[in-house]
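First comes one chain, alone, set out as structure tokens in the form predicted on its own.
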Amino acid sequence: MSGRIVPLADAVAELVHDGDTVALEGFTHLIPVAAGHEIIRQGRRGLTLVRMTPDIVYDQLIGAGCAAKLVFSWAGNPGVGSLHRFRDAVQHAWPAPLEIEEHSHAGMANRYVAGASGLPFAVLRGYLGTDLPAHTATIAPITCPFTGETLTAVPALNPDVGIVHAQRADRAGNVQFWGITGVHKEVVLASARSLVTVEEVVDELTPVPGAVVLPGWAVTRVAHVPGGAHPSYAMGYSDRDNDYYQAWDAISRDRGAFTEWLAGVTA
């Protein structure tokens, strides 16, 4: 088996350091929740967390005191409501102050693409007519040199660590995922180091319609973590645990209930 495939705790200890910029991506599907919990267990601090759609695992990381900054384009408990640990950090600096940098979905996706492409910034028709440029320093107007059209530039995203979940890897460390793939490919290619947790390790990656394969040379470490996306889902392996998302609302609303939940994760 390839040396790229290691236990999750070893991968996080090697790849994620205090003060890093870390992206745990997954667009409703294949969210690397187990990796997020391992970051909490290892007590990382001062992280800049990046994600297009931070949901409850980022709420948990923020509440655990891991984050100093959040770069994002939407935040919430999907289908339920707010992220109350996130709100508490922004509004009351509990457990620590949290700086925020807000973008649009298109802006974040294009930033990852620029980072994966080795470009310094991305250009898009977006943000015009919104007040985000007035509040986010990483959004700037740019004039097209060919047409004179005013467009928007956003800097590339190049996280120190990109983390995603996938359905499977082979023993050489090549990774395969399918379904809603979000920006999995882009975040891995844009990041200085990467970790992919997988449902299973197989001898051969058999073709799947619409699947994406990340070659082993593009992935720093792979960890075999069945169920590593729970309570989100992995197409073909697990279903979304809607009850967990509902239950999280009450836990996250109350500092005491959250502290009790956190003790269970770190025990």
Given for the second form:
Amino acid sequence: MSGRIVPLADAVAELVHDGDTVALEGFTHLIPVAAGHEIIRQGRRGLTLVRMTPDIVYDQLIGAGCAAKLVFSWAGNPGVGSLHRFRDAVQHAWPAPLEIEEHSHAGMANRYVAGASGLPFAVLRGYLGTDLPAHTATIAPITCPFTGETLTAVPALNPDVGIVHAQRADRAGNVQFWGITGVHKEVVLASARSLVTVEEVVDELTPVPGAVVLPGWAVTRVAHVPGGAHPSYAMGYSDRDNDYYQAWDAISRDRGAFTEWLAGVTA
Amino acid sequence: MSGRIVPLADAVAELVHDGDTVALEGFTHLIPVAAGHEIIRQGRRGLTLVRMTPDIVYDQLIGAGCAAKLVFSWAGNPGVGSLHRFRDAVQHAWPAPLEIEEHSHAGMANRYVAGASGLPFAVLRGYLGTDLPAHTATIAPITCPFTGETLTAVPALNPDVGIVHAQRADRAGNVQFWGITGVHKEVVLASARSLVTVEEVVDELTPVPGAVVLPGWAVTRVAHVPGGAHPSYAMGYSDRDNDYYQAWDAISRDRGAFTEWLAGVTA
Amino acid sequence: MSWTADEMMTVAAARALRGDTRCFVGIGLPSTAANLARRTHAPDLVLVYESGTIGAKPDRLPLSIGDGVLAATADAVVGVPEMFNYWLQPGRIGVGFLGAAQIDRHGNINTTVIGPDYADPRVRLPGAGGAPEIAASCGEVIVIVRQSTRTFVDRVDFVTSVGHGDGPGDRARLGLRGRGPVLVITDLGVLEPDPDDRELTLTRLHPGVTAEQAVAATGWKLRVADTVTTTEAPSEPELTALRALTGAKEHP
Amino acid sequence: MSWTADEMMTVAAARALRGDTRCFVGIGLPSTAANLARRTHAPDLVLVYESGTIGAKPDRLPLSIGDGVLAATADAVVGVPEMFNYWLQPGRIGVGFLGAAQIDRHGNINTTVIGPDYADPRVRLPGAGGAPEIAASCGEVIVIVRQSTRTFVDRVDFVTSVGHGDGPGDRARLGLRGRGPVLVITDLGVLEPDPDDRELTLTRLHPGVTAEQAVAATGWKLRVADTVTTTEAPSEPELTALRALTGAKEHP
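Having seen the form predicted on its own, I'd like the form predicted in complex with its partner chain now, please.
All chains and molecules follow, beginning with the one already shown.
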């Protein structure tokens, strides 16, 4: 079973291919940033990137030219401001045009739920009266067969690869995470292949209040990457590096400064 | 806030009225049996009883004449056999006719999910090819607006009253339960009014691995009823009384023996 | 060691579970068989109970589907909606074990009512439980049921769970994901769906049982395979492990 | 003590939260206001963050919507799908706090794009996040936003979150559960929808601000209520609590 635990570079090389639909998730917490950097290093191109809250790591992937399309619900530097690489791609097609497919959080979360559930779509009370349905083809009305009420349907998200960061795995590849768990479980279960980077590999997963455990057989690969969520955090292991979020604003505003940052990652 | 915690008899008198739709849930574990007996004692009539797995306590409520209708997915004495009072009601209208609305577990669970979510219906891959849709009006086909695939819709369950048993509450009425949690959260959130009977009222809910906490403001009433799940169990507090499940078979087989049992409850 | 027909049936069912399969287990014979498999040849078998326990490793036979020992020893405990939606429905479970009050020649199962009139049943049974979606979504289904003309009927009175419908192509037409019943294990032998027309066919007999007995215990004209093999008798380790689980005294 | 316009805005927003309301809080000014309310006049206020924390009791201002202090002090932490489906969607949350890049005369909000062409925006904004469903499902909505002609526009370039649509009856027609924006709190004063036609109307001014200033900072011809009240200036306890939260030095 320990064959499930591999080095990060091997896992990314095995799982992520040009043109894939890839979701790196983590709602503020446990964002798999190191895995994103590895995708940049391996020079993947033409990815459809999926994420509820594209933030720094997606700004980096977009600026590095990995992405052809972004499926998302809120793209910003939380607490700081805009994502300048994302803006530059949408507004000026730099370094490449970026197609977008835009939803709300409720819609994205339910798309993952449908994906994890083996259903082709999910139903919610959402988007009604907004301008989103006019610009997003993946939002459609649906009628309740019992009450006749009109609600909204969104199609399932089933990424080729789902990637999250977690606190721990045991040697069999069972994964445990706690704190703000976001859509971690859903993205792993919705994806055809999955990678979980972890702070620590332990002999036994002792129970933790609020913890979610994903059995190893539901995960494709696990990689041991301490600090792999930086500048986000892993509750019980690290704190959020708020200064880095601030610093990113200046780096990302300028194509030159960004290119220099990028050289540092791919060196 | 402590006004939320009241004696069981008061809670049942306040929340459960003749003709109400009432769900007592608990998947093998944490079944609110004492609350069911209190409903019997208070002589409620014409109830629509909802429960995934009607077992002893529903056999008792049906035999006592409280129910006009049963909405369910599996009615049996788990590990023992049939529910004889349920059978007698369906086959011989004793003590009263019992209308039934029959689903599968997947359908019932999703009906509670829709109810808890404020949606009029849920979608699942279920019932296809079975004879259930021909006999249950609350099963309908629904078409995915994106793929054209036909799936199954079931309407939300929103009981007037949802009742569950739990391990603990704090004095503000926040409720905590762990182990097999079934559809506890869903039934409380789906119901217009709710009652949670608890083994213990504590000053503070210390975290427990695997525990679910329902904030007090999401619960209508809490009653302190140690042993209130007997003959089912409350993990960490009591064991399942398997002998009682066996013994119920003989009591319930015979109208006379049952009537004698009933006299003991209502005495 | 001698053994009963029920023990043979349980051992045969246990043997049908291989390696690290995920197995959706109901209480009763399926649970006994799955726990026996985990203690003998399939220690990595992942037991999944509809009460929400994934990867339970009970040290004794659970007495109900929601036995505390399941939650206490599981890799993960999830709510019932999650169990059906995230784990069963998408086809993550390899094998589903089902029982039956009636089973017909195409492996369709009835656990709802006996008699022609749903509204006025001759016998009211417990109903569907998790079975319809287990039968639909597991990679394959194994049925364990004692064989008699009362149970093995030409057409079930009520289709609670779809086996092979009316024959080839029906599962695909209905959009059911799994392969349906691949084995029906009884106290007499084993029936398998014919590869061509999906009719249940006698392919194996337990030691000491004749094809005539199996045919006589079936409510339709049971087809017998050209080659009928004989089940290997329960081994001493199998019986010892089984009796340790069930607490049964050594059989006379 | 003197105070800034932003401090006045935050204090006014905090005061709008009463008793044991459940409040859906976004990061930034809404979070500051909600935390201030909990520390001053509304200790039983239930803070709900879209990251999944219910009843968080942070001892400092959270720096992000998923700050560890929220999970560590919450009554319950749930997954994001559950937060939106079980807690927000059915209308369990009394008050939703929203910001805006643009807001129009009927309280509709834009946080998506500036400019007439969605496909080729003048400014690409972060997008919807949780806002459309917060605006739809909370009992009522309070908007906090600095007032300027750039932000207060006759018609938003993009409706990200519905306020009062095009006027009376639109929310009901759309099937939106909550009452929509009941207060728009700015650095100049407070706007409220007219009870009849739902147009945002100036009803209150912060101390030292004139109606002319508010009108001049609005991109449509702002209606001024017959009676415009004056906000009570921030009290010393309010300012002390606010500055303790934000770490701001005492103002000049």
